[in-house]
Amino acid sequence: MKHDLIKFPLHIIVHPFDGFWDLKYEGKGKARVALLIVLLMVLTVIVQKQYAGFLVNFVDPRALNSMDDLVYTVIAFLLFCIANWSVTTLMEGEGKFKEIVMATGYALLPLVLINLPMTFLSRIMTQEETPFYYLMNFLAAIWFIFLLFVGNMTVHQYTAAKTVFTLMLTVIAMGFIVFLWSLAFSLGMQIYWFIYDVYRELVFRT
C-alpha cells in the first residue's frame, strides 16, 4: 500500500520515463491512486483559493464555491481523457483508456505537491517575495506538462513529434466535445419546451 500511494507516484515524477514504462508494462500504476491524486488536486485548489495570502489571491471570497472547483476540475480531467482516447484510437495509439486516466492522474502530482506549501507560505510573504510564489507555480505547471507529455508518449508508444501533434488534436477534440454537448443540451431544452408548450395547449383546450 505504501509503495502504491507514495513511492511509485514519487518515482514517476522524478523518473518519468521509467515510471510510465512501469505503469504500462509492469502493471505498477493503480487507477484508484490516480483518482485520489485528482481528488487531492481539487482539495488543494479549494484550499489555495480560500487561504492564499491576499498579495497573491485575487479571488472574491463572496464568490467562492467549492462545488464549482470540484465539478470543473473533474470535468476537465475526464474531458481530456476521453478526447485523448478518441484521438489516439484513430491514430494507432497503444494506450487503453484506463492507462490514459492513470498517466494523466499521476502527471497532476507536482501541482498537488506545490499548491499546499505555497498557499501557506503566501500568507507570510512580503510584496517583494511574491515573484517566488509565481515562479514555483509556474515550475509546477511546466513539470505537469512535461509529465503529461512523457506519459502520453510512453502509454501510446509514440515519437516525440507525434505526441505533440496528438496532444494538440486532443485540445481541439476537447473543444469539439464541449461544442457538441452544448449543442445537444440546447437542442434538448428546445424539444423539452416545445413538448411542454404542446402539453399546456392541449390541457387548456380540453
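Numbering follows the first chain given and starts at 1. So that the term is clear: the rigid core is the largest set of C-alpha atoms that superpose within 1.5 Å between two forms. Every value quoted in this text rests on a predicted model; they were computed, and no experiment measured them. Compared with the form predicted together with the partner chain:
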Given for the second form:
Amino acid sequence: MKHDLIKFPLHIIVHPFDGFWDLKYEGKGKARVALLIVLLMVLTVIVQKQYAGFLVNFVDPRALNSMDDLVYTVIAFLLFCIANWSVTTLMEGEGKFKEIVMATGYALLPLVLINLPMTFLSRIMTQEETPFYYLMNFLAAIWFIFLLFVGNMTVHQYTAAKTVFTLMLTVIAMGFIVFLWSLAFSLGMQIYWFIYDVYRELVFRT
Amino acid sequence: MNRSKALVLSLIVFLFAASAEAPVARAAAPYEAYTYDFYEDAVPLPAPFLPDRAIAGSDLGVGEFNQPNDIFVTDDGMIYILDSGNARVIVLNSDWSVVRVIRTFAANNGKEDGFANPVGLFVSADKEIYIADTDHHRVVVLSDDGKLVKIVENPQSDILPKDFDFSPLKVAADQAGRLYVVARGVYEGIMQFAEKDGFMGYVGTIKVSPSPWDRLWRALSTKAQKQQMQLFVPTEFASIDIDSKGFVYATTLDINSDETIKRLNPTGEDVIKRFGYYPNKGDIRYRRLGNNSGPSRLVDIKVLDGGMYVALDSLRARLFTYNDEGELLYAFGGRGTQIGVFNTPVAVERLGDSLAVLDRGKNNIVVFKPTKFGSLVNRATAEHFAGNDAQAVVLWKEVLKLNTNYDMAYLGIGKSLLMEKHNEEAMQYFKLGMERKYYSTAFKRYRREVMQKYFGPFMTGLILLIAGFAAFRIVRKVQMRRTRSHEARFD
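Given the form predicted on its own, corresponding form predicted together with the partner chain:
The next block holds the full complex; its first chain is the one shown before.
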C-alpha cells in the first residue's frame, strides 16, 4: 500500500526512465493511483483558484466554479489519453490504453506536489517575492512535460523524435475530437428537436 | 367601531404626511452613472451629478444661440459663451444675468471688426478674453470691456511652411502671457506663442509609432506605392486647458492611442499620471463595430480642484472625471432629448461645485449639481490630494455608506490606514479596493510586525524541538547499544 501510493509515484518522478519501464514491464503502477493523482490535480486547480494569495490570484471570484474545474480537468485528461491512444495505435506504439492513462496520470504528480504547497506559500508573499511563485509553477509545468515525454517514449517504445512528433499529433487529434464531438452533438440536437417537433405537431393536431 | 376606523384613517394620513415631509426620491437621472472596476466591468454608481437647469439664449434675453462652440467660466464665476453662429461673445454674471454682448470691437485702424465662425474661447486670470477667430485666421485678444488688446495672426517661423494656413480652434493662456493654440491641420503639436515674440514652437508633440506590420508593409512596398500610402501623421489635439500651476491639459482624438489625455509640463513633456487599472481615455469597453462604436472622442477637458479633471466625450456624450492619479472616479451622461442628456456636447466648464456643459446641437447650457454622493467623492479626493488623509477617511466612509462597491473609497481609506501604520486593517481595505501594489506594502509591514512579535517564542519552540529530537535520538541509540550488548552477553 505504502509502496503503491507513495514510494513508486515519488520514484517515477525523479527516475522517469527507470520508473516508466517498471510501470510498463514490471507491472508496478496502478491505474487507481494514476486516477487518484488526477483527482488531486483537480483539487490543486480548485484550491489554487480559491486560496492563492491576493497578489498572485487574478481569478474573478464571481467566475469560480469548482464543478467546471473538475469537469474540464478530467475531460482534458481523458481527451489527451484517447487522442494519444488513437494516434499511437496507428503509429506502431506499443502502449495499451491503460498504460497511457497511468503514464499521463503519474506525470501530473509534480504539478500537484509543487503547486499545492505554493498556493499556500503565495499567501505569505509580497509583490517582490511573487516571481518565485511563478518560477515554481513554471518548473512544475516543465517537469510535467518532461515526464509526459519520457512516459510516452517508454510506454510506446519510441525514439525521442517520434515521441515529439506523436505528442504534436496528439494535440491536433485532440482538436479533431473536440470538433467532431461538437459536430455530432449539434447534429444530434437537430435530430432530437426535429423528432420533438414532429411529436409536438402530432400531439397538438389530434 | 367608527372611532377606531377614524383613528386608523388619521394614522394613515399622518404617516403619509410624515413621509411627504422629507421627499427622499428625487427625479431619476436620465443616464446611468458608472465607473470601471478591476475586472474592467462597468459598475453602476449612484448619480454623482444631476441636471439642475438648462439655459438657452432666450432665457438670458439675448436671443437663441446659434451653434455655440465654447464656454468659459472664470474663478469669480463670470461666464463667457462663444456663440459662434451669431459671431458674438456673451458675458454673464455668476447669477446668469447678461453683462454685455461683444459682437464687434474697434480694430487698430479704427474700423469696426467682428468674428467669423470662432471656435475657441479662453479668459485669462486678468480677464483678457482670447477668441480663436477661426475663419479670420487669427486669435483676437480683448480686454474685459471688449476693447482690442492685440491680434495674433499670420505666424512667421522657419519651421512653418510658406503658405501656412493658420486656423486656430482652441486657445489657452498661462499667467506668463504665453498663448497656446490648437490649430486646424497642425499635427506637430500645440502652437505656443510668447507674449511679444510671436510663434515660439510646438509643445506636446505626439510620437508616431507605426506598428510592426505597418513597418514591414512599408519596407516591402516600392517608392510609387509609398507615395500612394497614407502618411503616418499624428492626430490633432482637440482641446486645451491650463491648471493653476501652468500645466497644460490637452486631449487628442487619436483612436489608436491610450494616451488621449495629456498633461504637459512647461517643457512640453507629458507628465500625466496613469496609475489606474486601465488607461484614462474615457470608455474602455465599447463596441468595435456599428452604432456608437469606437473609443471615446474627448473633445474638451477641464481641470477641477484637487487634481481632478473632467473630459467630455462627444461620441457617446459622456463626462469622465478622473483624479490626479488617473483613476476614473465616475462617468455619466448620454445622448437624448431630456434635460441632462445631450445632442452634441462641445464644452464642459466648472461653476463652483457644479458643472456646465454646452450643447451645440440643442443650443443650450445644462448645469449639473453634485449629489450627496458626487460631492462626497469630490471632497474626499480633494482632501486626499491636499494630504489631509484623516478628513478624507471620514468622507470616504460616508461614500461607502452610499455605495459599498466603490473601489476608490476602499483605496482612500486603505492609504490613510497605511500612513497611520494600521497595516492589518489597511490590507483588508486594499484587498476590497483590489489594489495589489499597496496591499503588498501593507502586507510586508504586517508580516514584519508578526515576525518581530513571535520571533522569540517561535525560535524557543524550534530550539526546544530540535533539542528534544536530538535527545530522543541519543537515548534511542544508547538503548539500542545496551540491548545489543545484552544480546551479545546472552549469546
